[in-house]
Amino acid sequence: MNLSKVFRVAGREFASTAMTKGFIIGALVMPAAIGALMPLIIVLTMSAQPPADTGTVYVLDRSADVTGTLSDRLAPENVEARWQERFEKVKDVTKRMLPSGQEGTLDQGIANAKSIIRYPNFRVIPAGSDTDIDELKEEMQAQVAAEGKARGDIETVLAIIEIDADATQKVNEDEGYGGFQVFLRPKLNDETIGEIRDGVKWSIRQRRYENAGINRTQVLEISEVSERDSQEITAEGEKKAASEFTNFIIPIVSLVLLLIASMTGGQYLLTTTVEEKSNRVVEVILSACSPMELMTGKILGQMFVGLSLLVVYSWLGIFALIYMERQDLVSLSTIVLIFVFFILAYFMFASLMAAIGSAVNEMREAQSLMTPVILLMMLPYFFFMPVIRAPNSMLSTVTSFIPPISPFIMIMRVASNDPPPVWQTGLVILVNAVAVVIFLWLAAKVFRVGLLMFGKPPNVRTLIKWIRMA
């Protein structure tokens, strides 16, 4: 085999894919362009709110116990307190998620936010114990049937709450309490409907307090337990201790990495290799040079296709984690191995693709033989969750050995915050070289069959027969 040959193969196939405006587009300015609008996007998403809901509550409290409480709750400038009280207990929270010196960008977001949520305004009025509920619906249904009240009106009927008479007072020991029942006009916003049925329960536990004689401040004040920021002890010193989500995140980002790279070179290599085939043009790229020559170029040369996506986006999320000042939730060894289990992958899933491609004749042919690859390479989707939870677990050890969805497996493994020891992590990748060399060798015999073979398209029995004649 000819290196040259193969370098110019592959350096054709980078520049013919890498260097046209659509992937530079897609893949660089694209995700730049997102992360300098982010800010723009978040405040274009805050501010498209739908339009406050105003209108009308009944009450039909059997008990004759709620109302009064529950009127307190949804009360106007009730409501909005509590909606105030949500941002800053978000801004707190978000707080110690920001690097430091970014408080003063974070207090002038939140506060235009505020100026823009509208906040549902509710007018309650109690039906009487003897009123018919039935009549009340009617009024909510002539309503809703004449379309005449619009969203802002307060003699709108939003909503039709029915408690029981034994909600808050057991009527016999041994049963519990009674609850309620909420009947609803259509199209309220989630905010308004969460606002009503939290107001009404609010109410009937603080009427249940009240009447056995329990003060709900004082249950509310034991209940609660404040806890600061949780740090790790290190052999460098104290830092701030990774949360549930950075645990889970982490390996995430790393798996949904291998998979965007791995995925784009093979797609690209499956699409050139089809159209040049179809195209007649391969018969005159194999008089310049053979088959393997070919194949080899063409998969070295989309790998830096991958390799290069995977460059870029991994130095955003590097970037991402200084700027949070997080950089110690991922290690160098790390950031290797995402590029070794790469090169791994890659070549594993570009040699199906390949062997693909040289065996059809158009894209549309390809589809029946690249729904099995793709569930493969989805696989690894579905064992996330306990490969997260449990790293070195026996499922999480075993699929780590499984080609060729063992290198997705191990870097979830090794970016999880219990990673393997690392004479595994080095047999895992002894196993997927020679699992690399086994599918390059049966690529390379359906490569060299297929390539100039037309007509009807094979099936699986073809290419086992194909493997066999090369």
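Since the model is a prediction, treat every value here as computed from it, not as a measurement. Numbering follows the first chain given and starts at 1. Under this definition, the rigid core comprises the largest set of C-alpha atoms superposing within 1.5 Å between the forms. Compared with the form predicted in complex with the partner chain:
Positional change of residue 411 between the two forms stays under 2 Å at the C-alpha, relative to the superposed core. Core-aligned CA deviation for residue 389 between the two forms: less than 2 Å.
With the core held fixed, the Cα of residue 355 is displaced between the two forms by less than 2 Å.
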The other form holds:
Amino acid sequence: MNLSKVFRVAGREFASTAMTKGFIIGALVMPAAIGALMPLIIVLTMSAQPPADTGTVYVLDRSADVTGTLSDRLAPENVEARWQERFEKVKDVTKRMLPSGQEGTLDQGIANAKSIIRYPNFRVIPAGSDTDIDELKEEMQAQVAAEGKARGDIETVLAIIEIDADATQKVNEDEGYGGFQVFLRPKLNDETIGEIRDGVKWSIRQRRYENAGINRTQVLEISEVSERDSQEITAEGEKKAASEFTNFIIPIVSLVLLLIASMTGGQYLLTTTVEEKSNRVVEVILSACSPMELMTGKILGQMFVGLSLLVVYSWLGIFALIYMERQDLVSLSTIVLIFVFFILAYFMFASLMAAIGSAVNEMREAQSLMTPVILLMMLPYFFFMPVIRAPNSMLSTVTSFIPPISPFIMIMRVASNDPPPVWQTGLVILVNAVAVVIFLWLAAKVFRVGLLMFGKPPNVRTLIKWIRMA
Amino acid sequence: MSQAVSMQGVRKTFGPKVAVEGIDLSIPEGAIYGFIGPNGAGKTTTIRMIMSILFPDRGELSVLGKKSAVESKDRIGYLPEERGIYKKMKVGSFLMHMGRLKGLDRSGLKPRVMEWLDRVDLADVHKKKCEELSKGMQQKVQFVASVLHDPDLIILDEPFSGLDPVNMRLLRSLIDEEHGRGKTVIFSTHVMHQAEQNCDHIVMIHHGKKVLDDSLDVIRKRFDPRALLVEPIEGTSRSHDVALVEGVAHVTAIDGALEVVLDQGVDPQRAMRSLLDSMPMNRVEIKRPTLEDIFIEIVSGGKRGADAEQLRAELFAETPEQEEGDS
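Having looked at the form predicted alone, could you now put up the form predicted in complex with the partner chain?
Next comes the full complex, and the chain you just saw is listed first.
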């Protein structure tokens, strides 16, 4: 094999795929742009919030016990105070997650949120216990039908609350407490509805505590158990324990990175191969280099396409982790293994693509042969949950040794919080290396025969015949 | 003289179909050879085997003194019949790419590309994308791609198909020029008069077998006609009288003239004299056989008349460019 020809083919392959506007925009600029636009999108969705609801809430309190507490709870000044408190809490939590030196941005963000989020303004009107609820409902219905009342009008009936007679006092000791029901005007803000229901629940509970003679503050204090961040005592010393979230995120990101990089390269390989064949340029090229040189060059060229994607995306991921000061979540060995497994997975996938591309006359015919390959590539997704839950179970271990899905399963195990022993990783790499050689060898046979075959699109049986023939 | 290409007993099958059946061939260096035969005869398969794109099932083959073309690809220029081009690539970069693939150095490659583009009247297109060119222009670019690296052996599969007369003449003169520089040229065509115009040696292939392999002169002599073409002043109505002249076997009217086929062993010179004596003539000449005639005669086993005409129609009907596919 003439290496300079191989590299020449690889160079053209890479240039014609990766150095095009479409690729740079689609694969590199778009994700970056989406990332940059994310805050803008959030601001836009938030600013699209409807104005705050203002209006009347009727309370039909059959227990004649809750109205006072509820009126107080829903009073405008108390609603506002609770929202302010909520903002402060969000600010505290966020501050702990952000790296130091970002308080200015945080204050700005909270101020923005305060100006955007509108909490409702209620007027609570107690209805006499002998009021017919249907009358209230009819009033609300008439208002909704007339559409006359604007959102800002305090006369607008927002809700009717019906509280059961036994909501706060048991009538019969053997049975539970009664409850309540809310009738809402359509299209209210989520904040308004939440405020009303939580208000009723809170007030009913408050009355139950008081009637039972229990100190609510005391109950809250008793139920609150504080816990500091868990630590793992490792051989190297104490370190922050991985949370449910981090257990998940690193393996799935590694898997997706691997899949995207190897599938992108493979897909492009299929397209360019089919193109060369349907263009009939392939025979011109074959007069200058052998089919093996052509195939090797093309596979290498597209490998660099996938590799450049992998480098850019993994660099972005590492950057994000550094920004969140959680670079401890991935180890250098995981990153190195992502690249190793990429090469192995890509070569197997690319062999299949090269074989298919050389066998068909046009993209349309490739579809039927592609289906099994795509299904194969979907398999790692199905194994995601069981593998993450138990990275060293029998299922995880066995599937991680079966090419061509082996690299995808193995990267999840390696990136999990319970990585497999090093000898397994080494053995998996060895098994895959052998598989790569077999895949390439078979693909080369189909490639040699297929390239100059025009006419009836082949099926799998024909492909096997070609393998025997070559 | 050493051989540019030699084949002994080469056979190639595709499944049950025999594409090439035991071809022996030897093409000396510096020769210009024409492979002729109707569509599907096995020309392209033979050429692909010479190019080591296909490999024979049986038989010996050597190209430029090597066991196969694989070892001497850079010394061969090949214009396949199924020619393609990278549509999105610029003409200049495509030719540079092909040149580099053929082992040329980067230095001096660009001027060489420009010079060749100039020679085929395409000096101003090197920055255009290949897909922007007309079909004929693309074909010239492809021809340049096949000769750019100054190959010793040039193989052109149906080089003239799809070209207008002006470009056909241009291509013919370029081929002659390369031949004049001592390069070996092989080209195939199913349009036989093209081969007559360019080649000094003809190889005829039919149903995968070589049916003729000789220089054009020898072929012409061997298939020395027993046919004359006469045009009586009084017109073709005198055909009956012409048929009565001594030595005439039979007479057919063709395009306002009469084709006169002579009996075996009759000297054409004497027959011409007798014909001139029999009546006033506008024209009396020996009918030179075209390669097509010769081909028909060979494959029909010397049949004449209606049978031969039917065969001619079957084999050489100007069908739209047929795909030879894997034949």
